[in-house]
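Encoded as structure tokens, the following chain is the form predicted alone, with no partner shown.
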Amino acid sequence: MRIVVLAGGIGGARFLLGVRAYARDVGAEVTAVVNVGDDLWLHGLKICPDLDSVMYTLGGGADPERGWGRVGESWTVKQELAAYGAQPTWFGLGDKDIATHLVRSTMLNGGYPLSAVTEALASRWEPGVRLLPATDDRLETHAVVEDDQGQRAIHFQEWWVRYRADIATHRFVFVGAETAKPAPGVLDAIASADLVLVAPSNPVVSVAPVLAVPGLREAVVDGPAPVVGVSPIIGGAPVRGMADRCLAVLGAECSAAGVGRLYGGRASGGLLDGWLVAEEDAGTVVPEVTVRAVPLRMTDEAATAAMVRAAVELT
């Protein structure tokens, strides 16, 4: 059995440490194709917030209280960029971490691609899947917003990080992704799975940028695999970040349903055969898509491996 992921974020990573428990289980084989659409250049070194999460968390290297960054981590350099007043301020880099920045703006500089990169990188970490990004060329997501300087695009970790998406937002865009092309694997990857699942990820700048990357949404639609999400939406809140600020951007309802509809259909365009959904969203309705209400609560590695058996049996 071959399984696909499309996957961002703390969410990704952690419901990716179930998809490996069960593929274990089952003899299965998991690719996740993660979002970059966070990455960016800082201090001369190119950050890749989800690919890191995904490979320092399977690695059992991630800290688990933040859900972000290394485990043990010392902040040395932070302080000493801040006492040079070094900009910008509002992103913190860990010592551990910036060494894995080191290696990659390294291996890139030197002509490597993203994902040959993460390839070398997760050969420290053995995550256990297979780590591709979504792709190999720019892709970053930007926030159009409105303050006393007028309407302007930031930086989506920009928006996250340092105003915690507390500043009006018309819209989110996806710089570069016109021009992008999958990268290697991807696309072979997704038409030889036999199931595709969508991680419990924020579904606007986690899943949707990964989809945006031209001809994978059409991959994963046209595919012969069924697809499976499951939703990042419990009881109408997000179980962690501000996947309800960026859903209301978008004017979609933070509900397990509303970002179901969101998705939308596989019989109609949309993306999605079945649905799972907590227990307190039973009886969510999603047109023309599959929906069963299980536990959601990703509380440890066997329950998280529960919601994945859980979405094998809705196909």
Ligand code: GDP
The other form holds:
Amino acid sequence: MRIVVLAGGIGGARFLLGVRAYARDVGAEVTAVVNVGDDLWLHGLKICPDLDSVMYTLGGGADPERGWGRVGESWTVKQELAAYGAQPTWFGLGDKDIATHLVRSTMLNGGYPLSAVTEALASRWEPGVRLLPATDDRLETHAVVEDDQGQRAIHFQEWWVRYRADIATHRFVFVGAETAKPAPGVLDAIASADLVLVAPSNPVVSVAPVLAVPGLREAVVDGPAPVVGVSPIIGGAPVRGMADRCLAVLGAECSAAGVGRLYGGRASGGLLDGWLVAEEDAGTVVPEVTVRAVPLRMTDEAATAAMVRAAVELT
Ligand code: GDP
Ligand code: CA
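Switch from the form predicted alone to the form predicted in complex with the ligand and give that structure.
The next block holds the full complex; its first chain is the one shown before.
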């Protein structure tokens, strides 16, 4: 069995722990297609928050409290940059994490594509699943915001980290999406998949930018594999993070039903055949989608693997 997972950062990473556990049980192969819309260059370093969340989590090196970066981190470089007054100060990287970024940036500057760099980094972490960026090309999520400085587009990381999503926002734009190509291996993985899972990641700024790569959404929607999504919203609120603010920008309801409708039923041009919602959201209806309510809290690997099993059984 071959499973493809569309994933963002922490929600994607924790879900993939369960997918990997399930896959080990049944002998399946897993490919994660990961969002790059959050990526940015800072201090000469290429930062890939979602790829790193997935790589560190699956490799056992993630900080579970902070939700990003390395466990047991120190912050000397950050303090030294602050002493120089180096901008921006709202984004920090730990010292261990910086080593990852030095390797990545050196390889990218040497001409290697992000997919090859990701493979090289993953050879250390042995995540047990194949990690692919959605694209090797520039695809950046920007938020079109408005305040007393007027209307402007800011990088998603500035919107999320600096403004904590607390600024009037008109829309999100995926800069570069029109000309981006799926990374090598992405379309083949989707075409040969037996199941496509949409992780309980942020639908607006994690999953949507993956699907915005031309040809990627079409490959999933027109492909042979059933598509099952997992709701990141439980009882009308995100489990963690600010997906509610992102959904509000789109005018979408922050509920399991609202996100299900946003993805839409595959039979009517949308994405999903199946939609897993939490037990709290039993009774959720999404037109032309098979909905099932199961426990959706990713408290440990076994609980998450049970979610994956329920997704497989839905197809
Ligand atoms: P990010 O890129 O680091 O923001 O992470 P993702 O986009 O992959 O995931 C963020 C989403 O994960 C949030 O909207 C959360 O609601 C969701 N999430 C986090 N923990 C859980 C959980 O235990 N269960 C479910 N169903 N969703 C979760
Ligand atoms: Ca992210």
